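One chain follows as structure tokens, the form predicted alone.
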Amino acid sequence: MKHYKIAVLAGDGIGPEITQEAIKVLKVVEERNDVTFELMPALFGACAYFATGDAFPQETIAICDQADAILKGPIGLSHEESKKIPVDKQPERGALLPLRRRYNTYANFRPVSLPKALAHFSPLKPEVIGEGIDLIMVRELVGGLYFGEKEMGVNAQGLRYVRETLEYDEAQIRRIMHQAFKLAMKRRKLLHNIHKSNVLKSSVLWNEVMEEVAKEYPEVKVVNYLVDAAATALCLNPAQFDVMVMENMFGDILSDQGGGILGSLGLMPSACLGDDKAYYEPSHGSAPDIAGKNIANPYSMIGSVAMMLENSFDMADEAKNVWAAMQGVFADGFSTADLSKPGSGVKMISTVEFGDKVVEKLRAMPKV
């Protein structure tokens, strides 16, 4: 029997609620397969700061170091609550970026998936959605503007200023390109390269390295898109895309737009992959305004479990079953209040009930 250690970082806001539903699914996966999961909970984010004075405390680091994979819930507080934490210790700067840096999780996979049967979630017209949306954004996650040198101060003229550096080297670009091309080979052999080379020299280098790597994957068709044009195309014709690769900030923005065309960031799980370790998380925030109300949909958290099963534990078939179970709950006409409005023709259920229905469907599926 295979045994895996999973660091469970429930996070802030709705994090503990949706994490609990993801754990239910992991328990059923254990029942259905020759595998056991050792769950190791740890504090991470604002909750960790208020408990220990550090958003990514040493105790959590030690647990993550031991883990075979990390399951991370959303972190962060409202704007006003965030002011109670020093700027450099706020969850994103004090926990999330250090997590990425420590484990060098340079490849972020964010699926944007909406089967035709769930098209009612999207704000796009049915004729735009067509037979459904099924693409993956591959985002470079540990370079670029977010990780460059940062400086704030007052200049000689007495004016406050800020300086932030966007930096990439060819090795960083090459490794994310290989990830994107390998993924494209498994899918439709189509890769959209997203850049801004008409303005940014970082994109000029990005494209040069992309063209070098592309020679190793002659079966993959490459389509180049300026990032602003890609943003428009995602709204007008999302079906043209399959795998999209982009640098860090472009990926942050376009993947949130991906949630928009689905109808909610609550439908956006993600995998953050390094060569030695990976963590899995919803793409959305901690939604403190609805925390504790039992209305947050756990789809993105359970979807992150599915991505973990596939990418870290080589359980691709069971991952497909988890996806099918979740989408089956939606297809049966159920939803949660954060994703749907009363009177929209769906039956409203709670966070816990959604998780229960996913578990019920998964249990009913043939074992792999």
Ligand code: IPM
Given for the second form:
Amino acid sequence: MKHYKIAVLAGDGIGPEITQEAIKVLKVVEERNDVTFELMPALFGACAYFATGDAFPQETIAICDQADAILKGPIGLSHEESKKIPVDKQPERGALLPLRRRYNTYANFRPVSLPKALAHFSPLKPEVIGEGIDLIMVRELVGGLYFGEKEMGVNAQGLRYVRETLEYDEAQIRRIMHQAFKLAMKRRKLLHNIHKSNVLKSSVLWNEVMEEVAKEYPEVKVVNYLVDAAATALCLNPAQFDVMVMENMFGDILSDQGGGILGSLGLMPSACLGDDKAYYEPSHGSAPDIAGKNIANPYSMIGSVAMMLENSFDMADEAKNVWAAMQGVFADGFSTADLSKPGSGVKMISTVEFGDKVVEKLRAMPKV
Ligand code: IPM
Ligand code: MG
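Please could you give me the other form, the form predicted in complex with the ligand, since above is the form predicted alone?
Below, the chain from earlier opens the complete complex, with every other chain and molecule after it.
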């Protein structure tokens, strides 16, 4: 019997509701497999700040340190509410970036996937979607602008100014490239390298290192794309992409666009992998406007569980079953409010009902 410790950071806004559904799925995975999960809940985000004065408190750090994997819900407050917290303690700067830094989770995998049968969820026309959307964005997660030195002040002319630095060294670029090329080898052997080398020197180095690493993967076809052009191409012809690799900020922006072409950010789970520790989170925010209403889509959180099963617990087959269970709920014509707009023909169910249906489907699947 395998035993794993999972730190559960439910987060803010819709975080606790969608985490609850992910936990239901973990319980069913326990029933069906020779595995037990020890769930270790901990405060993280704005809720942690209000309870302890710190968005990533020491107790939470200790729990995460011990965990075999971390399941993290979305964090953050509305723009207005955020102002109640000092800038450096706000959950993004005070908790999420420190979590990424502490565990050096440099490789962020963000699948953007919509089978043909679910193409009606997407705002794109059926002829654009073709056989469906199935790509993965590989985002560098611990470098670049988000982690560079920052300074704010008043300059010699008496004007307020700000300076943020974008820094990468070749080792940081090389390791994310290896992750991307390895993934491409397992898929269509096609890698889109996203950059902005016509303006940014950081992209010039990025591309140089990419070309060096590419020599180790001669079977992979590399296509270079400027990030702005890639944004357009994602709307006009997403099927051309399979694995896309990019630096931190480009990945932040393009992955939200990924949610846009699927029809909902609620369809965006992710895995954040370091060499020694991994954590799993939806790519979207905490949606404070719909929090507590039992209407949020738990797909991204349950999908993050599937990614955890595959990447941290070596349970790829059961992970496939979790994905299939969720697709099955959609295929039966149900979804949460984000994807069941009037006229869509999709029957609206609540967060809890979505989780219940996934659990029911998963229980019905042959054990692996
Ligand atoms: C994401 C989020 C975070 C990021 C925020 C919450 C700091 O937008 O994971 O994409 O910018 O990385
Ligand atoms: Mg983002």
